[in-house]
Amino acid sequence: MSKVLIIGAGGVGSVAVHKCAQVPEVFTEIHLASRTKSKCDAIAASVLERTGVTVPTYAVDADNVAETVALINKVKPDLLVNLALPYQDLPLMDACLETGVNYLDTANYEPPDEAKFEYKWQWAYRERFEQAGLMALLGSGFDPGVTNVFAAHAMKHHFDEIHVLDIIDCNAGDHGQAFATNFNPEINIREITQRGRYWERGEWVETDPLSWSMSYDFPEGIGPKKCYLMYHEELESLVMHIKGLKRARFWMTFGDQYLTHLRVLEGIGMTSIEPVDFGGQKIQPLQFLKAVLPEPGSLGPLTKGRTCIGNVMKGVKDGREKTLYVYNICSHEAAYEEVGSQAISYTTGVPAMIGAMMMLTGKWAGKGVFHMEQFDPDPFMAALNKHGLPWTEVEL
């Protein structure tokens, strides 16, 4: 029915190529390129043994416009899906412009000299998508992604209002080293590092990193986890689109000997984004910590336990108060079982290929750049208990 492109061969990469090729009724062709075509190739291996689709495998330099325009033209896809580095978003865009083709991600853009999570950047090409008549959806992981879908469910199905959103997000996995991130460190330190930010009353508020938490109760056994209050981008594009809200928030958990650790190489400035001289040339600190750190994708057989990501909402229904809990459990053993990568990724990479298959289907189109809010929950909240990531919803 359609051809993918998939750009990024990362943990969440590996986890969409895998639930597309679950899906050949939709996704008849599917395409994987990134940097390094050994770490595509190794995963179209996976691919064709598990489910046995072919995946043709290219390397490419998303951050090169016109190579990557060179790739859609030779593959004439329907469809790109971005699920590489924050950094690449705007040169993959423009190469969706350039050649006609609907863009989809999991991340807003982020500057690589700034660690700066807005959705600006990316709102500025609105009226080129609308003027070029093509689709771009942005954030179609689970957070941002499938939180935004749990507030338009909520608002479509219980609300006539939400004046309180609080987006919990709990790994209650471990994976027995000392310290490791379960996606890319790189991008996992800048975003924890950064000032948190929440919305109250109409104006942002900010506080310093991580210096606000609360403990909450987890269900299904999982049980209290202390939380720490973050900025997260999907709470931008929230506070825009779901009626009513006086307050939105987004927290996670950490435990303490990952905080212990963080605050240590903060304190020795390994978290820097300033480049500093070593050897003759100029690196980042963070990026020097990335490589000595563990592959996230290492981390899939040795995870145990589950994540735990929902909705705390609180609002309004034909004038009662009421507070909804919407959320999923996945199994970190589970999802490697299946596709070969631990829970992080599995939570992000499907509700990629959900959104890919929304897009595809027709589902949710339209002309301009779009957030997951603005579509018709419905569809893709039935997509998720069918593909993996089965929801519960509980009045509080």
Ligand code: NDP
Contents of the next structure:
Amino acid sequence: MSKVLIIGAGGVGSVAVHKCAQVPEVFTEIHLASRTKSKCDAIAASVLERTGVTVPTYAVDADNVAETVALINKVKPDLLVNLALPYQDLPLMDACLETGVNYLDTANYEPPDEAKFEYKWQWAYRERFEQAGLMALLGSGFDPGVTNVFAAHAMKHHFDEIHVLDIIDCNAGDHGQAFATNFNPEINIREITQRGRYWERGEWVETDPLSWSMSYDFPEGIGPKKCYLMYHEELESLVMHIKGLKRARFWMTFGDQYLTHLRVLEGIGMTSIEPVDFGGQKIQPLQFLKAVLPEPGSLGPLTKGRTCIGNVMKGVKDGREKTLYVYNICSHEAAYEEVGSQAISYTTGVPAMIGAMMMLTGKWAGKGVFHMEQFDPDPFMAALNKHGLPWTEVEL
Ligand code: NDP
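Got the form predicted alone; could you also share the form predicted together with the named molecule?
Starting with the chain above, the whole complex follows.
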């Protein structure tokens, strides 16, 4: 018997609610709250139609701790799953501390006025969660999330030490739009326009945004694609927890058309988060851009093709050097058919549900603030195979 309160009715929230409803033996009650209640109601209607499960819905401003506290006191959940935006991480962690509820999210806190992608603000909550006897699980999406678990799995079963880690995120799907982002445009563009950064022999090395690239030949017919080096938040915890790591990098594929649009938008200042004066009002150009771009949710029925996200890891086992590739391939069309969302939301919402399941069943437990690679990867890896994100591993 367990009750979960999910905050955020976007693409990821929708998938997570659908997936929780498929596992009634763990999620006996699912409650959904977000800023706009009508979006929660639309998700609840789809879940009822597809699974027969009723999901109570609420409006909440998750930036307002008192409002969330009142909602938690009304619902009395065992776990709060934060699938709103990174800006809400800290107020939601505060609300959990105040009400004595465990916490899970999929993206690290970001201050609204600077794109930073660092865990330091959430690590600062460690002692308070420990003292309250509560658990916070950070980054339970795909990347961060599954990629952290892939690294823990490789460490447990295949290596004595991993020396080189390359996380490679390929979206080989096509939505037919001139320019659109597959998840929240504001967060996505903030992430990819920042400077690149990777870990090399104990230090962070910076690169100009999207200035390094390589071609990677993806498996199962996806073929070669150009991948760009970016900073990604899971690197920060993985370099702390994976033994022997000398180099850690993150790569993402982008098509030429996407990058051309991005460069033009950047060149004319449309991706800036510095407020500008517009008709007597202060607006952030990036927020305005978000308002004119297609809603990621609307891409569901349009997106065809597959994603392939995985880790290439080089290291040693029993004195022998080896390279292991662990990956998942997810079909946009199959995800849409199952839960009404494309694969980017699906590959994030499924691990959010599995992370919640790990906590609610006690398979992953602790007091404090944790990353995915700190727990036993086996039950999580088994659940990926069972709940729609099967993985493959090959020695290269
Ligand atoms: P969306 O923009 O589609 O959804 C965000 C939802 O949060 C919306 O329903 C929005 O409400 C709601 N929200 C925003 N602000 C508030 C607030 N103050 N109070 C209550 N609700 C609020 O984003 P996605 O679903 O694409 O992404 C959700 C999260 O998942 C993000 O944090 C994103 O960074 C993360 N993510 C993680 C990935 C991973 O692999 N780890 C990959 C992809 C995403 P409204 O509809 O009213 O705007």
